[in-house]
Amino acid sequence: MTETNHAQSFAPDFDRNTPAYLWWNGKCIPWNSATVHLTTTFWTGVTAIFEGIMSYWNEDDGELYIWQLDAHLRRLLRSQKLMRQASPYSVEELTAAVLELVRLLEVRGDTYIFPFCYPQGGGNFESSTRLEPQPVEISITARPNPSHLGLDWVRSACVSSYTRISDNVMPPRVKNIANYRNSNLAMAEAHINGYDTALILNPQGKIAEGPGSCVMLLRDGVLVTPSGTESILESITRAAVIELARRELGLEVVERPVDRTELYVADEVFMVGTAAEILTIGSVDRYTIGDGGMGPVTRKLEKIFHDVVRGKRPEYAHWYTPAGLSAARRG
């Protein structure tokens, strides 16, 4: 796929580790005033959740798309249910605060959104552990995240020998932080032994997930991915896919577990998510899928992911929220 990448074009000021702004519980701040004490981050992580959000800049149209914001928001909360916190605000006052805080960036490329619930005060164990949802302070940053679609990304796996974390252990549809631990384990691994990504088997002994994407297969013209149930994050971006390789390419769709030797022998493999996008896995462990590179289903569904979430598909508009840059650059 040929596309002109408007990805690097931003605001001079809007730089990649200290935005001049973020949101924090309630309002916008510079970025240098948003500070904590020290001894308030020590058990932060282990009841911290977030979200990561993909947003897409349109230079034809001078206007970012924020990829399915109301369904990360959403998520977010229910992330916050599930690990006892008090949602001090809604979805709606969420997508509010996002939208505040991209206009007041003048983002002028492909960001990165990021939503982080922390205890409040930074907590300690035994108050996340009470029965009374536990309040918790909310900031959101964004930062410049160039996409690789239409890049011709192609990565090698290795099948992890990490087990993937599962409801009962540590529950994979809550976006927690701690849970990604298990992911940063298996991609150390595959890093060490010369591989660029992991794929991780759930207790099963099924192909579950990446470190932080979801993994789809095709064969023989089906294309198959593990189910909701199979130890996986309930990504937003892999339903979206899954729709599009329907409606889109008329493809049968198959969710159901997967062998890792199934991989193997596949046409193709790619993973999805947030960071990943689409993201063509080229070989798993050292064996080589279709003639290594980017199979022609997995271009066709690049192709049309690229269009959507760059606002250029007005039937999926429902997916994507328009910052207003647009109209406030006109104002």
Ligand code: PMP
The other form holds:
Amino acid sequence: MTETNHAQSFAPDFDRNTPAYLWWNGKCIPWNSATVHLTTTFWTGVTAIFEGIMSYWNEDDGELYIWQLDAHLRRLLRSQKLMRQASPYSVEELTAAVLELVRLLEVRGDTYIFPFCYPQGGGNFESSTRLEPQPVEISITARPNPSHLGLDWVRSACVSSYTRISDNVMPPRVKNIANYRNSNLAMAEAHINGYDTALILNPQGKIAEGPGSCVMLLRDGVLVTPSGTESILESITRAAVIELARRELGLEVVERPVDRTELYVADEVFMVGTAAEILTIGSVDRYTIGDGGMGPVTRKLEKIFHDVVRGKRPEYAHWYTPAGLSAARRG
Ligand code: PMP
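Form predicted together with the ligand, following the form predicted on its own:
Shown next: the complete complex, the earlier chain at its head.
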């Protein structure tokens, strides 16, 4: 796949770490004015929740396509429900907020959009232990994040010695900031031991997921992935890739418990997720998968996924939202 460089993005004075604006509690404001008192940070992470949304620049259309915006915002509201947060904004209002922000930033490249909902005033240990949903504040930031699709990235993975959080510990199906301590431990262990990433076993000793992505393996032409009750996030990319594998490649896809040694003997292993996109795993615990590079099915899926997310497959238009940047420029 030939890839253009999607790294150049946003307005000319755009700095990756400090975009000119962010959206906060109902309006876009200058980045530097989004401040809170130090003490409000103390307990925030316990119940704070977030979303990670990729959006892909299409140079031919002069347009940014926001991937699965609706599904991400609906998951945000599910996360809020589980954390007993009041939801001051509807999916429609949050959609409008995201669009307002990326238009204001004049985005011109692949962009990571990060809605964040945290307890008003920072909360305390008691907040979210009450029956009534508790008030929250919401911010949305957008930062350049060039896609790695088409760049042939291959990553090594280990099976982590840490156990994945589970539904009766800290429900992994939603995106609670605190859940990521578990991911962080697994990732740190992997890096320190010389691996790129980790795969984490659930309490039943079966493969759950990576620190920030789900995992799929291909064996004898069948695509296998842990099911939604195996201590995984309800991943939006996972659902899309399952559908694409079935519809576009006619693959049989099975959702079931997965043993770690199934990965060792698989023909192909890859991660899927908003940041992982489709990411080849070339080895697990130093067992080489296939020939150690991107496998043929992974490559096909990656190509299809690339074309779909970048808005080149109109039959999947229900999965992406044009940001309206081309219309804004014409107008
Ligand atoms: N699992 C975890 C723990 C994650 O953080 C992510 C990234 N959001 C995923 C899986 C993949 O989910 P999605 O496809 O919705 O990005």
